[in-house]
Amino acid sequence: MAEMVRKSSSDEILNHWILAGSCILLIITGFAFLFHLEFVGSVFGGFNFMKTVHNWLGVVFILSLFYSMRHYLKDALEYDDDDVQWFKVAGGYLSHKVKVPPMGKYNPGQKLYYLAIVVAGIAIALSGFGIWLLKGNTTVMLLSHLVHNVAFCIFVIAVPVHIYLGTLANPGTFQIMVNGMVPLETAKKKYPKWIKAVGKM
């Protein structure tokens, strides 16, 4: 049996599938509020309870989301010159002829992916909760709003990208948000960078 070494921790695991959840369940929702969708209008009981199920689950979102800081924004915001190099040849899938620099724990797209999760979801917050709360103020009213669709227009298309990437384009990716491990031998070719730090090499 391969020799397994452990890449996230069991409340990473937890925290990300709360995040994840909340996020799928509130673009399904914003999809039905934008377009009325009243088929998935009536899976909630109708648009009103749904307004409700939506708001609170915002509240869930930001919470994960600022918890997810604790296992993620360090190394986001760290960035070498192998990490330079990966941006040069596209991390290597637009070609295998090219050489891919050697990578710590997370490449710079799934740093940058993070990062932007993270600005888009503090807008997407704070825009839905003056929605939410200031409904008196049509300024208030009229910004959230402005901002609440950019951002989400920003989930549409990261979210979707993130899954192919951490699922079909990348196989055996998606155990470690299963059960956190991964295989040791995998990992020294996808992150030598970081076993070595952990000692594992």
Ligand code: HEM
Second form
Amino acid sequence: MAEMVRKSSSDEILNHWILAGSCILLIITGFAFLFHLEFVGSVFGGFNFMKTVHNWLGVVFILSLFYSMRHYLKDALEYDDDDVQWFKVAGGYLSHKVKVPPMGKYNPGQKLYYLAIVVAGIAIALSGFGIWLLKGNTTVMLLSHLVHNVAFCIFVIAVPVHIYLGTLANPGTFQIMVNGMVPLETAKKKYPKWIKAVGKM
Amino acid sequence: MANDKNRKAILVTPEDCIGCRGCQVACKSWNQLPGIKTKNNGTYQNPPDLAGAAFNIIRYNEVPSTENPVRWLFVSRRCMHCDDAGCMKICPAPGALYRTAEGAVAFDRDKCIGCKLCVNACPFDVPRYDAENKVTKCHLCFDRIGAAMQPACVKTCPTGALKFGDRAELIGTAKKQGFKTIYGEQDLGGLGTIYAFKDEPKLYGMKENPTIPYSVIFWHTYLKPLSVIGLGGVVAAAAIHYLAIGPHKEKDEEV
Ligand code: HEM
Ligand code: SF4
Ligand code: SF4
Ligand code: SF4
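Having seen the form predicted alone, can you show the form predicted together with the ligand?
Complete assembly follows, chain above in first position.
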């Protein structure tokens, strides 16, 4: 057995799947409201119950988003010259021939993804609570409705990109969200600055 | 819909109204709506505005006049049955608000999820909610007109201030009678509650150029399509990327 290093803790993995599960169900039920998808409604026994599910999934989602901050926020706020260079070569995604600069635990694409999810997540949750609880105020309702839908558009674009990059586009990555482990040799190549920082290289 | 031959409408002629409020009572009676306890707040207008148990009200609109000591314009207020209906546009629950064959905007309270978005998208602040937070409003007596009867309010009106019929015919007749403005002829694709006015709509306390809130129009025209195009575009781009460029391989990192 090749030597493995732990990239994600088990509470991080559990929280990720709560975040991902609630987020994806929110997206599906959100689309059902937007486009009157009756077949989705019938899975929940009608739109009335689906609305209740959607509201409470929002609570689960925002709680797990806040909890995720202890896993990613610090990393996501730090950028260096290699991160700038990473963007110049588009992370190596547009050609396998370019030289990708050495990365830390997360590449800047992931870090910005995280920040986008935090910002859009807080916006979509606050506006969701606005529509749910502040029904009496027209300005709040209309503004919330608008913000909720702008944030929704960010989610339906950012999340599938993330899923593709975390699975098909980067074989082996998905395992990080299953058992948290990466082979040390792989980690040395993909996240050299992180491996150096934890003293394994 | 606006020019649809089957489209029915109620024509309101304030100058013919005597403020008897028979229409309010008939509506309550047909729709089995309870009375509302109100208090005198210095006007005969009662209840003060539309309510969960008041689908139509007469606005007691007193306006200045040089010819008469008092000039009162009694204006029936209710759902306008807009052709381009903000309430239907924003409603997330299929079937909660729906269009009848006669062009009315009716509702199905069992399908309403009580989100109350509709009142905020309505240019006329019409929808109200019952004790269980389900939508209620004038539905143009869809159950009566579907059976070739007149709406309860029209049936009871003793003066002809409320008339029900083919929308195009009502407008044609009112124009021939020389009314200055047919309010609602063009607004929002054409309203299903139209008004024959002798003066400016403003004088009758009507909203000039009613529109659905711009945020709702923006959402409907841009954000809704963007959500589908965005998701579809990303899935397509991922597929193309996978086939044309392919996933990262470990040996790539060794360059
Ligand atoms: C079923 C769909 C999903 C899969 C397969 C998936 C997969 C992954 C994987 C493999 C990682 C680890 C990446 C690494 O450590 O290099 C990760 C991280 C992460 N995921 Fe997901 N994920 C999914 C859905 C979601 C959703 C819906 C959200 C957001 C609401 C989300 C938010 C995150 C965040 C914030 C991270 C932290 C690192 C980063 O920014 O990439 N994930 N995911
Ligand atoms: S007046 Fe308001 S409630 Fe009536 S159809 Fe128009 S938007 Fe809907
Ligand atoms: S309150 Fe009912 S009718 Fe009004 S928008 Fe919400 S679901 Fe539709
Ligand atoms: S029943 Fe006719 S006359 Fe009486 S208040 Fe209503 S619209 Fe006016």
